[in-house]
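Shown here is one chain on its own, the form predicted on its own, set out as structure tokens.
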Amino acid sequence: MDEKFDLVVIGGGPGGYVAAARALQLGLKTAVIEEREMGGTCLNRGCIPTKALLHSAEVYQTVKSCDAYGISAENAAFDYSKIAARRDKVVKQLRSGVEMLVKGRKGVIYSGKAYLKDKNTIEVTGEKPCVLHADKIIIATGSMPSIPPIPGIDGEKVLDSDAVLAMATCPESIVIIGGGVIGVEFASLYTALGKQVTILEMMENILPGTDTEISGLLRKSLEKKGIKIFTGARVTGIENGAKGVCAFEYQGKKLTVEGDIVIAAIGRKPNSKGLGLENLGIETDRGFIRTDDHMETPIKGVYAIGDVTGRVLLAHAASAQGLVAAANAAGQEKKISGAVPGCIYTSPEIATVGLSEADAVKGGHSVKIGRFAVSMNGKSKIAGETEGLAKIVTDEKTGEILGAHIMAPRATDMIAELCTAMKLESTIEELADVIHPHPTVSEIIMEAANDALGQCVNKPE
């Protein structure tokens, strides 16, 4: 049975469902096609389940260390099956909410795989095959874990992030290939639960692309917790037996490390294969779909958003792009703009936006840096979480805020202030003049801004 819509969104992840909900608000008859679960990778196999697990681990650590706060709780222990059950419950609740955001606005959700016959016709295959006709299309098919060609990486002891987040048991030892965001978050989770963790990263620093001062501080923090980190390490093979054994080259030596499981956390690739893009004449770059700032592909009326575009592989970026694409599909004139924050849910958390110090210098800016250590913040001392700092990168001549990098408790909640300041083109002087409540961790932002001006009264000379 054929159906006609103003807009069809392919993919129900954080980009797709947000685009659909906005399109419905704007009066477009809208359908979503989702091959798996609504909410996409972020809700079902990424952001949400990871953070649910990390929060349980944080609670466990808090209970274990409660003696320092005058509280007694003997024999603290955890049941990973219950932690996993809570993870799944949170995911299920949020997934149901996402479905209602679309259905509650009279949108239609089709379960199946989409195939583009042309720029106005989509074939849906699955339990209930059908053909949809649309005036406009938004492609929001996301990404999937990328698996490099390492001998043995397809063995039973090697898991990608999807498989790790489906586990109901907790391994005793873990080897993580990749020291990026996914890798360090899994490392933080398992070490907080008292497990043995090793990270193998090919680049010279963990968190490649992050400000090196911040990534260096995180490395020290992780190593202090017992995590073994090898950077500049090239994995040459994996042996799958009773354990997973990784062979790797490090500083001219051939070494091995074993774990109950090996996690391949090396990145993600676009989910664009088999979509029928060639029928529309849409060419891809390594599988990524290129768009303009309106999120429109070279084919008029066909948009792409989120991970599949390769712009920024983050859920909140996909949602922002979805709002832009939906508005344009409804006849408005919107462009994607603003700096995109990056968040890393280690302990302490890391949040960044804009240029790193090195990139600002490389870009020709006369750079001035403001720093303020978390250890000098009153609220952090109260909480007993004193690792990290706030770092703001500015242009010395103009006062423009070029970037901000925070490693602190709840850094991911605080970075929005810097995003807002940069979006509104605030100067470092204006940020320094903002009155921050006391005592809060957010005061480190104000202090770092004043430090960039040489006027931080709460920082020792």
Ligand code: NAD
Given for the second form:
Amino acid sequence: MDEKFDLVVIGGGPGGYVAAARALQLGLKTAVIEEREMGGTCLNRGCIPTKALLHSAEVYQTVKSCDAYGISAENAAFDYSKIAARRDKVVKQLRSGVEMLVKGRKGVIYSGKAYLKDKNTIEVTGEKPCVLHADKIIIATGSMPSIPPIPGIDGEKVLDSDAVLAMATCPESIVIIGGGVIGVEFASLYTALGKQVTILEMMENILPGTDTEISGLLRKSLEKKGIKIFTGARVTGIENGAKGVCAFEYQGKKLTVEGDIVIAAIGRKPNSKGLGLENLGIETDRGFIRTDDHMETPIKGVYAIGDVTGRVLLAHAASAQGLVAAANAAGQEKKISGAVPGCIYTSPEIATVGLSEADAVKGGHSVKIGRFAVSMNGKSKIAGETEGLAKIVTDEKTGEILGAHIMAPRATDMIAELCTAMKLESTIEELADVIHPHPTVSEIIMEAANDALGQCVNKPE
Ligand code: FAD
Ligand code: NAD
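For comparison with the form predicted on its own, provide the form predicted together with this ligand.
Entire complex below, previous chain first.
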């Protein structure tokens, strides 16, 4: 049966469902087509299940170390099948919430795979095939794990993040190929659960692209926990037997390392194949759909948002782009703007926004850095979590805040302050003048701001 809509959104991830919900608020008759589950990668195979697992691991660590706080709890132990069941329960609850955000606003969700016939016609294949007609279309099809052509990588011991997040058992030893965001988060999870972890990263640093002072601190922290890290390592092959054995080249030597599982965490590729983009004349760049700042493709009325655009592969970026595309589809004039924060849920957490020190220098700024160590913060001492640093990158001449890089407990909850300051174009003086509550970890931001101005009273001269 054919149906006609003002807007059809392809993909129900954090890009697609947010775009649909906003379009419905703006009065557009809207449908979402989703071939798997609403909530997309983020809710079902990404942000939420990883953080649910990491939270259980954190609770386990807290109980194990409670003696230091004057509390006794003997024989701390975990049952991974229960941790996995909790992960799945959290996901399920949130998923039904997401569906309601669309259906509750009278949006229609179609289960099936979308195929673009032309700029106003979408074919849905699946259990109930149909054709939808739309004035406007938003493509929000996301991404999937990318697997490099390494011999043996298709073997049964090698898992991508989707497969790891579906596991109900916990391996004893884990080799992770890729020391990016997924790699270090899985490393943190398994090491907190007492398992043996090795990371093989091909670049010179883990978390390439992150401020090197912060990634260096994280490396030290992970190594202190017993994680073996090889950077500048080239994986040449994987043998799949009783264990997964990775052969790799490192500093001119040929080495091997084995694990119960090998996790391939080497990046993601866009879901744009088989979507019918060629029928609309939309060209892609390595599969990514390019848009302007209105999130519109070169085809008028057809927008793309989220991972499939390759701009920033993060859930909150997809949602922000979704809001822009929905507004434009409803006849408003909106552009995407503002720096996108990035959060890494290691222990301690890392949160960054804006330029790294190196990129600020490269960009021609006369850079002034403010730093404040977490170990000097009262609340962190109280919590017994004293690892980390707040680092703010500023322009010495103008006082502009160029970037901020925080490794601290709950850094991910604190970075929004810097995003706000940057969005409002606050100067470093203004940030230093903000009265922060005491005792809180957030004081490290005020202290780092004062340090950039050479006036941090709480830092020994
Ligand atoms: P997706 O969430 O991928 O959703 C796209 C949807 O489109 C999918 O549901 C898919 O089934 C559907 N689809 C695709 N093709 C079709 C089609 N032809 N027809 C119908 N439906 C289709 N980001 C963060 O910000 N914070 C985190 O902590 C975080 N953790 C992560 C952890 C992991 C392990 C992974 C893999 C990713 C993580 N991310 C995180 C990234 C985040 O998940 C993505 O950036 C985000 O999900 C992208 O949203 P999206 O809407 O663009 O695409
Ligand atoms: P990534 O790009 O962050 O890291 C991939 C890493 O693998 C890089 O360090 C790269 O140098 C390395 N690599 C590539 N090929 C390799 C090879 N052959 N051998 C060894 N190392 C190799 O990608 P990811 O970790 O797969 O994550 C994908 C995306 O998902 C991220 O870009 C991020 O946007 C998103 N994500 C976000 C979060 C979060 O926000 N907390 C968590 C997980 C994932």
